[in-house]
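What follows is one chain in structure tokens, specifically the form predicted alone.
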Amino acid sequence: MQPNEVMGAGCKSCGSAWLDASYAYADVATVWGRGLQHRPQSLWRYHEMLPVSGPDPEISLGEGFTPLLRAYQLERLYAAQGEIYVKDERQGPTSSFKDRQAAVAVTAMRKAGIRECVLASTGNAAAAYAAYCARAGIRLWLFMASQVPAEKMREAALYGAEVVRVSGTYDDTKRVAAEFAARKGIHFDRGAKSIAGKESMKTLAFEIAEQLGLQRSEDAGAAAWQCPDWYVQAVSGGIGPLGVWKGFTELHQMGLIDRLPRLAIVQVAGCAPMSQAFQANKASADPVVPTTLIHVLATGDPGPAYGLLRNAVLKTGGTMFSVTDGEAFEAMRRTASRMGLSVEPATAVAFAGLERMFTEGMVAPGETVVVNCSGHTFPAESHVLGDQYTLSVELGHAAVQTGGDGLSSAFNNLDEQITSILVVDDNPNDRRLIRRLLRAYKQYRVIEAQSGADALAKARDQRPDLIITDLTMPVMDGFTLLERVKGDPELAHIPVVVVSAKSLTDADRALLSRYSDSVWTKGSFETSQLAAHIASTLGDSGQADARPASTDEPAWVLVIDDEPRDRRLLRRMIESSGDYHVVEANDSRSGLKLAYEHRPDLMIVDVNLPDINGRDLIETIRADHLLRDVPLMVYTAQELTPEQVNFLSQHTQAILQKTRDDKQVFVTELRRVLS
């Protein structure tokens, strides 16, 4: 193709925005039929099928050829009867798979003659862009929406890139970008509608099916190439999975593979469009306001690539769904902890994903898996980690001298903090009850989980040195769990306590003496009495009593209110009422973070909030699986509608007003639901 077609802006002959490329299939395949192993270990040893015919030695990095690594931990952690494989998009030379897509594009762009550029992102392009123009001597006009993480813009502009911050969705970013080129007759390079784009993701499809081949084949020197059973991708705006699902297509036309991959689409749960429309049986997907914590992937507005995406996965029975933000931390831990694989938040999703797909059963024994792990992580916000991802050791001036008691008192106090134990409970309240008693008597770090099958996952992902559990809970109770866990051999030593109101039947007497160490009835006991039968349990027999029996975890509060005047008065009457820790936030989506990161034990927000009203503030948090059972309460100046209070009486545990309500009501109110 000629440079100029390759950046056009639209057909010349329907008119259409969106343009696509055709090669000499039967050549090719003649080529790529006899192995490429000899060519260079990048995009580019697929030439042929680009619409650039080769690299510029001045602007490539290397780009592409990623690896594709075997995730024999996952494998073991799902019980999967296949094999899951990794495509590590984060050695890329910008750490994501918007590599490929700005190598193509400014080189494009170069033969073009195009000298400048502009661009809207919400994040990993920039940063590609950013580098790659900053090669080809392209000056980058680079617009980004302000809630992109500063880290995201810094990088862009140290490259060179002009950093233009929009205040607004994406979907605004775009638009006002789009302007900008038209007023100034910049270039403005068009992600998914253009050949450049779409073109150079299908590499992605091209290496998982060489490598696959590769790797599989007894012959190192022999083309097999190979096609998984699933391709896994989070996805914005839809760029990867069109590009990739193309370079099946046509390798599948030439004879290479003998099928086509289905297709897992996966979203966040707050900037969903796609899943949310794929769900709903629509042929298009309505746009909606992004809710959601990981920027990178907010297009809210997906135009065409729905359509095109919801054909190609329904063509081979793949699928769309959405994880929570909250989800997608955990995945984020679990990833880096379990395969030493540090991902953004975004990659996160695929692999949250993941998860879904296996303990949902789409995944069937004897299946290829291969998931695009699309960026490495930037410096970690707060709400990933949450706040128990440090030990501390403290020693004072006489211990560090003399070692002795000061010294002894120092490292019991971390074997605390590396003691774990897991909370199983569906009753939010009762979790929180028993988690604040612990922390009162030591400081174990308490993981908690809403359901049996949660708590499975959990034990078997985090080996928690004692697990609580109740009963009675909906889809896998008690007794399932401690069956799973007692016949497991790599769980089968926990001890494991039960505390329970079911009553219980001489059968329910037989199994738990075999499976648990101990039974408590709740509300028959002292918390002392359970928090030094813990300790004991634990191997601590005679510590728990170094609190007092009365001694109780502060609670956490986190208020989340625009108004600085009406924060302050809302910490006052918290800290004046008990001992209670505040922390405030002034918009939704800073609150959700130190949300995530406190996990708080009441949650008060106002309606109006400059960013995310507070009724989609207050739907996403009930979306969340580690946030919903988080009490809530409102605390508003807003005359309330019939319909407003009938939602918020639903969704939260008290509403008041502050023109109303005086200071006794708020404590009233304060002291019941934290109760």
Ligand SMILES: Cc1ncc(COP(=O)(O)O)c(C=O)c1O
Second form
Amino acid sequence: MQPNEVMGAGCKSCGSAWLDASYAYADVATVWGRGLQHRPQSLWRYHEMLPVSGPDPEISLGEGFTPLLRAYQLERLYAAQGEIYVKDERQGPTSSFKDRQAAVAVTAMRKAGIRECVLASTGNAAAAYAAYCARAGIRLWLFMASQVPAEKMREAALYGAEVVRVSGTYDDTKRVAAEFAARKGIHFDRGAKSIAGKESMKTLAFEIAEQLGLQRSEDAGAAAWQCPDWYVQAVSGGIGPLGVWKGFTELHQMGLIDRLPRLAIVQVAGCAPMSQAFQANKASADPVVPTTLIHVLATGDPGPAYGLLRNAVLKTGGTMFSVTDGEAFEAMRRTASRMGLSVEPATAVAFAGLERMFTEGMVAPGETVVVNCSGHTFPAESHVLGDQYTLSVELGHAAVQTGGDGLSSAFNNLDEQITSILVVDDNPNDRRLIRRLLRAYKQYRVIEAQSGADALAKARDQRPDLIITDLTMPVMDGFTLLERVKGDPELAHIPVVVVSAKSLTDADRALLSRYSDSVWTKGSFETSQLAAHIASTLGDSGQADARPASTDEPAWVLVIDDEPRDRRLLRRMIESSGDYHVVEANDSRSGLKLAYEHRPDLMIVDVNLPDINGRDLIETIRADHLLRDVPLMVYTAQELTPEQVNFLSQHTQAILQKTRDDKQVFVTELRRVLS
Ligand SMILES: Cc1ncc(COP(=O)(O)O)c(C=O)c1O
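Could the form predicted together with this ligand be shown next, to go alongside the form predicted alone?
Expanding to the full complex; the earlier chain stays at the top.
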């Protein structure tokens, strides 16, 4: 199959959006019938039946061939008279079965020369695509409903994806993502409708049939493929069971298995359009607005996937039903405590379904059941990413339904949010001023660097849209930075604005004029002029006369104090003295986390803290390249020794004593430090 066919958006002859692939089944049957035991333990062992001929070694993470675990504990618990197996998809590269889809789809994208991709996801496909796109050098736009758990968004952001939170349901999010991709001319991943998506999920069926045979045979060389009686999966959009069904159907067609399994499609009651339609014996499903807490399963409108799955279910006497959030949470505990498998709530829905199948007698004695253990949440630490790791699209309902102007302005706003500006200055106060100036006018992403060398590394890594630089800096000055940027073919197109206090000599001017026509002298211009100039340099039409989007952005103050009364007092004093935003921590460790997350404009610390003492905390902050420029104020009830005062005056901007200094002194110092 040609790469462009794999990525096709619809059938050229009938126009259908649903694409299918078929293979030379008879030829493959002969080879597979002899056994595949010498092949690599990844999904690529089934390459003859995949739309891409093999792995790309630069992209592959060893996806697939996850363990098929016998669930003895559950067999005992349910007094099962047959075998229960767990297909442990948590053991994939990003801990969910979506790794299969991402591996095949991203490999196909790279072969087709696609450099940028848009995907809507309820969470797990997001992490999987983000990891594989990172490896393939493909820029990924991930659209997720704002209710998706933050951990899922953080994992994707950690892999470098552009994470866009949409204020709507997952079905709204899918429409917005498709519209965004169409307007920008970017490849849109069509999930179950695409060839790569469905075909990749077939490998689950191939593995189950091969592994069941291997587990039951003494002699691996003579093992025959075997079909379970039931295949159980939690379902949202349905791509998993659609692919699995196709896989079993193909094995059957090739004569490698003698029958097909029954499918048990388990939905969560707060979003169960398929199971509701099935129970009502309807041929199509009515969309629902999800009310479940299990957002990973929140596809309210399954579209044609329902009809296809219903046919599959009816063919072998399978079922579709739902379990409640509460039943899933119970099952989550039981799966962990009985089986030692820690799963996420979406996966627990399948286990709650399994339990229902046994308690309601759906499984006959002697039948073999395989349950897909699809995913697990990866705890990406919040402070690693700072506070700008998602972009957001705020939608009025009409905009979602009809597209049009509402959506246009939401997308323009998105463009602004992905515009990044690198601010280079060795003086942290000047950097902070420029950051606040920019953020007051626009929602740009601001990256900071403290020297030319630091800036060059960040420019290469993060490719900013514009650079604002000082001239006089240690390590590498602004002149050298300009020369290096303009001499690097990858960076030369980036406009550079010089903002400096240096009195320029004729030689300086001559040098600068070769690289930048935008030189501003600190203190000699209105901030609005610089903001307008930057907006027009960035091609922000209609915004060249930049006006503040809001008033000045409030400064963030982080208070670290273990005494709740003192924290309350500090908050009151800070908030009453100006437009400040206060965040609080009760010990040093949580304070450090918040500092990484929020990059505050000021930290106020006590010297007597329960976990890491104040002195060590201050040393840690001053040694950390992300935090060392944040101004520090000490606010303490402790009588300080001369040695302590000496240390603190070297490393902090102000030392205040709770008993000595009144509110007036505090406010004066606060304003001085923040000015
Ligand atoms: C853990 C888990 N289980 C089940 C599903 C449902 O998948 P499908 O899209 O195949 O319905 C998902 C979807 O993301 C999932 O992440």
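Residue numbers count along the first chain shown, from 1. Take the two forms, find the largest set of C-alpha atoms that superpose within 1.5 Å, and that set is the rigid core. Given the structure is predicted, the values throughout are model-derived calculations rather than measurements.
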property: Yes/no, F525 Cα shift of 2 Å or more between the two forms with rigid core fixed; result: yes
property: Cα displacement of A440 between the two forms reaching 2 Å, rigid core superposed; result: yes
property: Y596: Cα shift of 2 Å or greater between the two forms (core-aligned); result: yes
